[in-house]
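One chain follows as structure tokens, the form predicted on its own.
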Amino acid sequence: MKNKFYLTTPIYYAISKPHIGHAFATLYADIIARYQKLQNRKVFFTAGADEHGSIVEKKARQANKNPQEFVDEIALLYLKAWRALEIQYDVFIRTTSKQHKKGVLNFIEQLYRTNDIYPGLYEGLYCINCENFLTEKELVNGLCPDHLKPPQKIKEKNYFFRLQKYLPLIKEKILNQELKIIPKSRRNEILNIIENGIPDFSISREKVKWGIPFPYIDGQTIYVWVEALINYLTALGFPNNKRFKEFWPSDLHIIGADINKFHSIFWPALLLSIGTALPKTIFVHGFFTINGQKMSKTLGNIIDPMTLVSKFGADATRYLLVSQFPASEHGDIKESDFSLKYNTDLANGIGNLLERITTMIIDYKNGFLKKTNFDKNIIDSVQKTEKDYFKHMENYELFYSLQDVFLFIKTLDQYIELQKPWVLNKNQDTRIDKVLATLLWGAEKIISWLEPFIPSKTLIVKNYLFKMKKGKLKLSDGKRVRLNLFPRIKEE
């Protein structure tokens, strides 16, 4: 289908409630989905929960619950958090669903027919926390690099996938940009892994009960990572659903740096094996720390997105999470700076600017402006901002798109101070019509650019401007209704 856009987020292990790391990638996808819709593209956006595997089974046992009951409760926490953040996914895929299981078994059947699956013996290291087979050279001081815990030594019969058969073709497709991996550093990371050699990988496990049974031999379960990757197809009703034929291949996978290998090597190889198109782009976001340290329950620095929403509101939380640093890089979030950033950027920035502009239009012109030309300097600034903004949005550089918008906000603030509409009004200077019309036009541009980021607040502004232009902002006592978009909060 022309003009379609299919994007996905990682599906997170259903082992605990979501934190801001989970929220970041899903929110990032939501902003991109909203932007794509505004460009009149037909968008399909999926999120979900990874509900199988030994770590899920272990957590359920620790909670004295059966695995299905346990993941049902965790899935509800994710759904509640995404609703609070106003994330508008089209499908929330759960790997315990009948739809997913049916699609996975079809996929495995297709793999089996290609003769790319063979029995073998795995003897080595395994990290239960990330459900990942590891080599000695991947360890950091003998520990899993992601979880900083020693991996288990295991020996078990598995079925393996002939990964090495497809590595040359995957490398070729990465180099010719048929499979685009961004940023470049993550692309180079994958090319280095391929260059240094990577063995075939297991697609089944012998001693894991909580999962989808491997269909060709008793006692084997489909390896949770293989099964989880297939969610990008099963969310569309793979293999025969109209939606799958309409939207696949994915236009964008958004993932974290820790799962780059699975998505940029294993996943393309599996798809090549069954003759299915590869994803077009894989965007890999960096890690972030909290107050200079990795998120940890022990340290008590895990931030619940629901806590942020209750304090700042959904739109402000959305802004605060994506405006910290470029997503393609690693960065640090200082929790204590949230209030300062809220007041600086939102209350004193966009909120104050919009209130000033609308207040002057109401006070000086009763909300009614004459048709007039706009100031050329602001026209030029809008054109430059718009060009930069769309370039960054099309390249999924949301941090820089926000920078473009807030640079223009400063431009309008400076324009107000230079033109001094209050003086023009006092002196009954006719130039005030052009100045106010220019400011209103600039404000409407800002709202259109910020709509994917802060959808509810921009809708409030649109409705306010509509009523303002209709002269419907008087209360029963005759006072004007002021636009107070982001009230200041007490800084910590």
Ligand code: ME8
Given for the second form:
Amino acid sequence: MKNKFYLTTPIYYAISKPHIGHAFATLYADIIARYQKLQNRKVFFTAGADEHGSIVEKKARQANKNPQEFVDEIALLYLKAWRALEIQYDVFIRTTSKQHKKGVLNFIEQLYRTNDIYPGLYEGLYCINCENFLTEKELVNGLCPDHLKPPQKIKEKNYFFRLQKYLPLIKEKILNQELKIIPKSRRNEILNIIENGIPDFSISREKVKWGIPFPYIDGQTIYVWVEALINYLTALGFPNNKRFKEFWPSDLHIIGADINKFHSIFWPALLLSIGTALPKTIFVHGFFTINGQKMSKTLGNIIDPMTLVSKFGADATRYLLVSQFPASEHGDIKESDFSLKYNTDLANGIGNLLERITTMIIDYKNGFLKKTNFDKNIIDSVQKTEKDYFKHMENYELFYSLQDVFLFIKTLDQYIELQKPWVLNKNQDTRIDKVLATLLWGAEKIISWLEPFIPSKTLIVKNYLFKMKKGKLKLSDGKRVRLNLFPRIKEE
Ligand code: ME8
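Having seen the form predicted on its own, could you now give me the structure of the form predicted together with this ligand?
Full complex below, order starting with the chain above.
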């Protein structure tokens, strides 16, 4: 039987079209999902939209739309962007859907019966942009540290969840790796929060109307973060669908650093309370700035992934976004570097190498290669690359996997320079068979490693190689069908 692999992305607030921050996390998950499928695992991969709560309510009002109409439009923009980036999710879960509401109500009813919730008065600070209750301590110069906006003062009756009761158990599970938080720095951040103590948290709101009404308690709406987290269950048809039984617990939640506390503390506590298994791994990616600045509407530096796709194509955009810096760190994106990186890595790197190899095989051998063994040096190099590549992929270190592949691309480039197949051909040296076969084998390895990253381009290469091996790429006029995978573009 195949091993299952359930992975999720954050569900983004349906308040504006996606930017490259959202695209990054979802793309990251897509690459992992495709990789896992290639490892013959049974994968379920979810994306979605967070459509309730005060920020959505506010944005809809500003747009002069009723909230449902508003989120319907935004959700479409997400679907469009994910299609353009060739994201192959299995379910796009919307929190205004019937399926979600039904599962959430079931969850909250179970929670209600646990004695883990109690009424209280919430008096304090709230950042509407992250839908988060803040303490004075968390503010930076009086502002929410993530949004750099002043929080609201609120005072309302809420229902609280006995979070504190579960902190020792969560800590234990993090320490014994039952609940893995990657990278270490993010795990330590959570352990510190637990160490310093954290108050019980509100799971209902009194003054927010756009949401799911709290069962059994009049005048309360389920706190948007609580129902948003439950999407990871409702996407599988929680509680009764057989898909839920098959795929839960999640193997991997991919999230950004801003929402670590919700996923690594609140979410496990809620699950423990109703006696449901915890996620196995939470991968926390860093945030990027644009040319050193926070991405924001006010600064006008938001990058739309659709713009990148129309300029570079889907595959190159996928590559450019994940090859900037290791996901576990914060990084800076320089949009003007994209063209240079495109030309260096894709046009001159992989594209050029594959064209060189196939050109020689077609021109010298019409596409037909003799069966021979491969060059020992390249065999060694493939084995080393494979070892590193798989280790990095299994640890979700996509940046480093790409580095492994590009190191091997360099090795093959050098091998060509050293062996000079054009000289072997001129001299009718029989060593050419082994050299070309080795190169083709290396090229096929590269394609297999890059498939999760640039799936359409690797498919084009596979088809090209298939035809090449049948001798179908030399035209009757002696010309060759070109493999121009990543045409060079003008640099800015
Ligand atoms: O927090 N760099 O939604 P959200 C990298 N609805 N990633 C970025 C980024 C940046 N500059 N900006 C955003 C929410 N992201 C909740 C989630 S999940 C149950 C509910 C990415 O629309 C990053 O993955 O604010 C971050 O965690 C997510 O967008 C936040 O999206």
